[in-house]
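Quick heads-up: it's one chain on its own, the form predicted on its own, in structure tokens.
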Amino acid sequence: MTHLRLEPSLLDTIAGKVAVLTGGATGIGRSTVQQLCEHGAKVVFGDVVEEPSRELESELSPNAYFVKCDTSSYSDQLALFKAAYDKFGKVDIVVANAGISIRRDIFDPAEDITQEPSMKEIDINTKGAIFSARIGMHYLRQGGGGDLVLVSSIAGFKECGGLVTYTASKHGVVGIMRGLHLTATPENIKVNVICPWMTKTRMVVGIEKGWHERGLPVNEPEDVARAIVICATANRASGGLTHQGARLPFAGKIIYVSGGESYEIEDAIQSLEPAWLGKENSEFLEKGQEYLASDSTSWDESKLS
């Protein structure tokens, strides 16, 4: 594990670039566009509730521009990106910030089995973030690269009762960045993905007081929008983390948010597989990966030969 900190001389690296970001209105995703505006960015940002989405619209004019966006609609997405792109002429910053949570355990047994529960986390929590991706590597790919920041959960990585279709949603997240990144990375779009913690949040009202009581951990909104900005300015580091004299980028993490501090997990996860895999395990695992990513196979049936 990684203890992260933002480096203040990279935040002016940030000046002049083009944020695009869902769920702009409030918590994490309004402290985001925030930080990212006070830096020097332009940030293009897309939520469901208008009112606060105007006011800070207005707060931040012109470096803020909100479009009204369901991040569980395609077609709302590339009017987003289109925005931002006609606007500013080019995006160097995504981040998938939109997220939901609906308090209500669908399997406790009192539950009506004849109703179909809400899939509502799904849609927006996983399949939006597939299309923030998706489309944002589109622009990124564009202007030769960029930054692509995931906002999951620590209940992408860990269990969670009574809230199973939000952690398979946020598990779903995690899945995105270890199923992107090989392939992005390459083309200069580095993938990384934020996992916080209990967050000040609405989602959170329920769990505080005895939170408190307990003397655990919070971060606030800020907080976690500081580990997005980590994300977008750690490849702009003239130095930074080498490997045989050849510069390693900043790719492929998963950031734990804590207390308000940020760390990356993911090396160690993968640095640890021969322990928990077992060693033999582990091998035939990186064989077997190696070539799965080299180029002589392909998992699209249309490109086989």
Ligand SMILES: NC(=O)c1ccc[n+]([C@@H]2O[C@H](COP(=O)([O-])OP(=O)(O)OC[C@H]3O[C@@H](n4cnc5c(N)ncnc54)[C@H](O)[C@@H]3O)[C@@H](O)[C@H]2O)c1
Second form
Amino acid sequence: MTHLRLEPSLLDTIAGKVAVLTGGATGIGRSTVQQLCEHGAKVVFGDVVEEPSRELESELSPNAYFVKCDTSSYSDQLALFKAAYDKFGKVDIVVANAGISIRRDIFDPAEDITQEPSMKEIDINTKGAIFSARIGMHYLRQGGGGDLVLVSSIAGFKECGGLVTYTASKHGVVGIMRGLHLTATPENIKVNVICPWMTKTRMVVGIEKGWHERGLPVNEPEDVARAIVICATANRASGGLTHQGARLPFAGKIIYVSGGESYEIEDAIQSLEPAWLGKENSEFLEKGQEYLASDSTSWDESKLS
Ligand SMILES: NC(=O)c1ccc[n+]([C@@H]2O[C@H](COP(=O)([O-])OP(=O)(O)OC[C@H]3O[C@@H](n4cnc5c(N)ncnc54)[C@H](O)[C@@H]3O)[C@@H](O)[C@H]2O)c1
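So that was the form predicted on its own. Now I'd like the form predicted together with the ligand, please.
Time for the whole complex; same chain goes first.
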């Protein structure tokens, strides 16, 4: 893993950029809106709750602009991005942050199996992030590229008992990064994903007491926001093959945030593949990946000549 720190010299590169963010009313999203504006960006943010969003909008006026947007609605997200483009003429940074977790364990044996369980976590966390990525890519292309930052979770790569649907939804967010970054990078769109561990927002109220008693590491929302800003600035570092030890381009990365610090972990996962998959399997996989990435290949057979 690579320990990442915000490089103050890169913060100026945010000035004048236009960011679109989902879930900006509270927590990590709110702090990200504040940090981006503090460094000179214009931010158009969506959320379903109005009061704290309007407060934030007026606190940061005229640099932040709120649009009511349910991230699971495609038409709402179209309107969010259109508002940013109409107001500021471009989109440079997209942050898919909105998310929920439902504390009820639908796999509890006491649950009524005849009742269809809520799939809102899939709708908001996964479907919503796919919508942000798809529409975001469209607008980022207009300006010749930019940054797409997805907010997943520790539950995006690790076991998380009692939160099965949330865990699946956040593995899906890591999947968006893995599915997209190879084709996005040549378009100069850098896709990265943030996986925070416990962060002091209203999402973790239920586990907070025991967490502190055990002395486990805690993030403040601003720590995770800083990781998002790191992703939105890393590619503006000049020269070199690495940024603070992480391979460049800074794309296809997973940033784990714990105890207030940010760590890139995907480079190590990829480079250790022969160890955990076996050397031969890994070599075949590489050959297959090269074939799948070649111009002569398409999953859509109608496109094959
Ligand atoms: N707090 C943690 O420990 C933690 C850990 C890992 C990942 N995360 C992720 O971080 C992201 C932000 O969460 P947070 O901890 O700041 O919690 P939060 O509840 O403070 O923030 C989530 C925001 O998303 C908004 N939102 C919810 N449903 C929405 C919808 N349908 N459309 C638009 N906005 C919607 C909420 O109103 C809120 O403003 C989430 O994706 C969450 O899964 C949080």
